[in-house]
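First comes one chain, alone, set out as structure tokens in the form predicted alone.
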Amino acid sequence: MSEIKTQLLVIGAGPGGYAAAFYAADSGMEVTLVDTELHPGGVCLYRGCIPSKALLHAAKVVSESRDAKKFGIVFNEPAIDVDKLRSWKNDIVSKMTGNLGLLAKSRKVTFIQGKATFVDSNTVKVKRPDSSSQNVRFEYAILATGSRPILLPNVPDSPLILNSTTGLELQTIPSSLLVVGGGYIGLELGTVYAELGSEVSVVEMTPGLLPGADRDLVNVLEKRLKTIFKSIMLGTKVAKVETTAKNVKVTFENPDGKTSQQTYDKILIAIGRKPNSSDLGLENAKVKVTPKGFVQVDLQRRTTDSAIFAIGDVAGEPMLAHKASHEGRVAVDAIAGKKTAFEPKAIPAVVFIDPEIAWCGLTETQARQENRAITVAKFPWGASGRAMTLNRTDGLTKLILDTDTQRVLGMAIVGPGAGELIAEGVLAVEMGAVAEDVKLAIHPHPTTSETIMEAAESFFGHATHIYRPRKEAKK
């Protein structure tokens, strides 16, 4: 068997591992990098953000082309041609992957395409697609390996029955769809169908659709998704699932106990994701994990073998793209030995869906919990002239403040391009900015990132657009 020595070894080539293995090589260090695909770019790519936000963009062309007729532009039902529409996804998929096979090659980055196992705390062992193997040295290895969709306990295996990554693969649009999991995955995914043409239906077991997040924000989308999708059944268990050649039956459990059926022509689950920590023989190194499958790490991503560093879903939620990169990034710099740290006041959160949701920082929900003194400052759409003109005047803007010293500690919005609209929020509480400052910021007219200003100017009494009463600024 065949041995190469690397000062480091990314095992994982999602926008975690790629952006931590490039990062180093621009550092001056030796890089290889092991993924099971053919090119990095990881599950984001090949069967995630991408694919997702590709097939969102064109569900909502088809909602704007149904939207204007309200304002006097009428359209023919749109005609869908899915074998276009998934080739036009795919081709997507390949040239950013094979950019980033290209980008690799440029940074002088070792690729190997295999599965990687550990042999000792040094060592792994790459098994390539050709079932030959190859022993990879390492001073310093960093885990990169993301993250698999949960499924439901006691389901048939069926191609009728789909998950996250099966859903993308876009093969029909079936007549009626039901989408388990009132996260943002099933309601990107069951956006999208609903959109193509199926008749949907949501499934969450708790009470309210995208767990966690703000009621006010959800209460928007939500409204607006009850047009779109046939049912929403919020605090329902899916308690069986029985599939025949042609659908799928299943069987509800409400509340109360009490149970009742409904077929569908496919189902899709999308009830969460779980770490890929298994089947690495983390076992033959000293790298420990947690009972829920996550890798153990410090802040600077360093787990509890020194010369191996875990970073992105296998780490530690949030299970976020972006979250991954920045980590790679703390972990190179770690591993250079430069001081450093992932201690981020604000990871953004979106939800692509229509209307979308964005928020960073602390949550209004998450202050409550946490009896934290905040207020809130609030800028509703309906007063926003931008919004008026795109038709689309059901958004929100908030500002989450700390009461004592105005200090921005949390950003919310929901509208159309709200995940556009999030970084200044991130910057915002990065650079812990205050009340006065968002609301000095000059926004350019007529958009809706005014709606940032506006909220901010409405906590002192003098949103232009809005009346609210007169508070003081802080001296």
Ligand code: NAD
Given for the second form:
Amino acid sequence: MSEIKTQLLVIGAGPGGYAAAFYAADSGMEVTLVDTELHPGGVCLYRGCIPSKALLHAAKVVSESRDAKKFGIVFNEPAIDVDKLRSWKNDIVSKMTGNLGLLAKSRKVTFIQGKATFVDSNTVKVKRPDSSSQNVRFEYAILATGSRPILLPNVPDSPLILNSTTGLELQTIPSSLLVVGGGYIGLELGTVYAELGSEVSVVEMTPGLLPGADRDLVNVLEKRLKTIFKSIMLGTKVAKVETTAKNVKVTFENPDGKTSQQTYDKILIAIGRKPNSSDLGLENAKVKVTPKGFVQVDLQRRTTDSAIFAIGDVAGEPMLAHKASHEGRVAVDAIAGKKTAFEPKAIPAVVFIDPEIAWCGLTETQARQENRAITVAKFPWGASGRAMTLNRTDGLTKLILDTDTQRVLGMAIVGPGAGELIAEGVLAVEMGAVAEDVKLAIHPHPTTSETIMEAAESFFGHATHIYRPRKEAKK
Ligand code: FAD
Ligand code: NAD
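Beyond the form predicted alone, can we have the form predicted together with the named molecule?
Now the complete complex, all chains and molecules, led by this one.
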């Protein structure tokens, strides 16, 4: 078997792995990147962030054309060419992954297509698609093998049962679709199918959608989702799934323990993801995993084997692309001997439905659970001129402030474009900004970004466009 030697081996070329490999090469290291796919990109580009956002854009065009009736512009019902939509989405994926392949080449990163398994603490065996194998000996390795969907137990294997990967393939638009899981994927893909014409129902086991987000924000999006989804069943379990050649029969267990049945053309299961840490031969190195299967890492993302680091979904929550990329750069800096640590104060979370919901730093719910002395400064989009011109006054912006120091601990926004706006919150939290900084920074008019400035003004009792005097004037 052939063998190559490399200074840094990166296993998995998702947004964690390729960002780490490119940064390491830019920092002067000699790098080999291995992935089972033809090009770098990982779940995010091939079957995650990018294809889902392309389809969500198409969905938004449909919903905006419908909303335009309100101001006197009436479009015909959209004619949806599913084949063209699918190929537009696939083209984006091919272009982006192909470009990443070229970027790897330009940086002289050796890219090997194949599946890596550890032989020992300094060697992996890579099995290529043609079944040939090659050993790669490394000084350091970064494990970035990502995650895969969790399966619902006792669900038959059937083309009528989709997961996020098959859901994004957009084979057909089923006339009725049940989405199991009211989290990120369930709501994003549920929105896509609903706007493309499916009658979508969502079933969520917990009492509310998006369990990690503050309820006042979720209430805003739930109101709109109720207008596009046929039903949202909360606190409800899927007790049984049976398939026939044509449809899927689902038995639900309601919050009061009663059962009911419904039949759907297809169901899409999106109940979370689990780390890809098995089948890697980790037992041949000294890498340990947690009971949930995440690779155990320290602040520098070093595993229990000092030559091996782990980043991204395989190294723990939150399972987000930007968190993976950031960890990748931390691991590379640690390998280069720089003083570094993964200690973000604000990892932004964005759910790209309509309205978008985004938050970063401390949430109000967390703060209340921890009995922190916080003040929540809110600005409703009903008072925003820009929101009115967008015909979308249903949004809300809020700042979570330390009551004593006025420091911005978190920000949360629901409304169109919230995902773009939240970056200001990340900067505010990371830079230790106080409410006055946000208040005094001139924001462009008319934009929804002004809602952030006015939320800060409301803390002082003088937001221009709302009258909400404080009991005690702040200096
Ligand atoms: P991954 O992107 O999972 O990449 C891991 C790579 O490792 C894969 O290419 C895999 O083939 C390869 N691999 C695995 N095992 C081996 C092995 N033994 N040898 C070689 N290669 C191997 N996050 C966001 O931040 N924003 C979003 O909008 C967003 N949307 C999403 C939508 C969907 C439908 C899904 C499923 C996920 C979404 N995510 C989003 C999450 C995001 O995709 C992940 O957090 C991110 O991809 C994690 O990056 P990673 O580098 O850890 O691993
Ligand atoms: P999730 O954790 O976001 O949501 C899963 C939901 O399913 C939860 O609300 C959970 O309570 C519910 N659930 C679990 N078991 C259930 C059951 N048996 N019946 C009904 N409901 C059940 O997981 P996901 O939507 O699969 O997404 C996985 C991860 O991928 C996300 O957590 C996120 O990290 C990432 N992601 C991010 C984005 C984004 O950034 N926009 C988009 C998609 C995915």
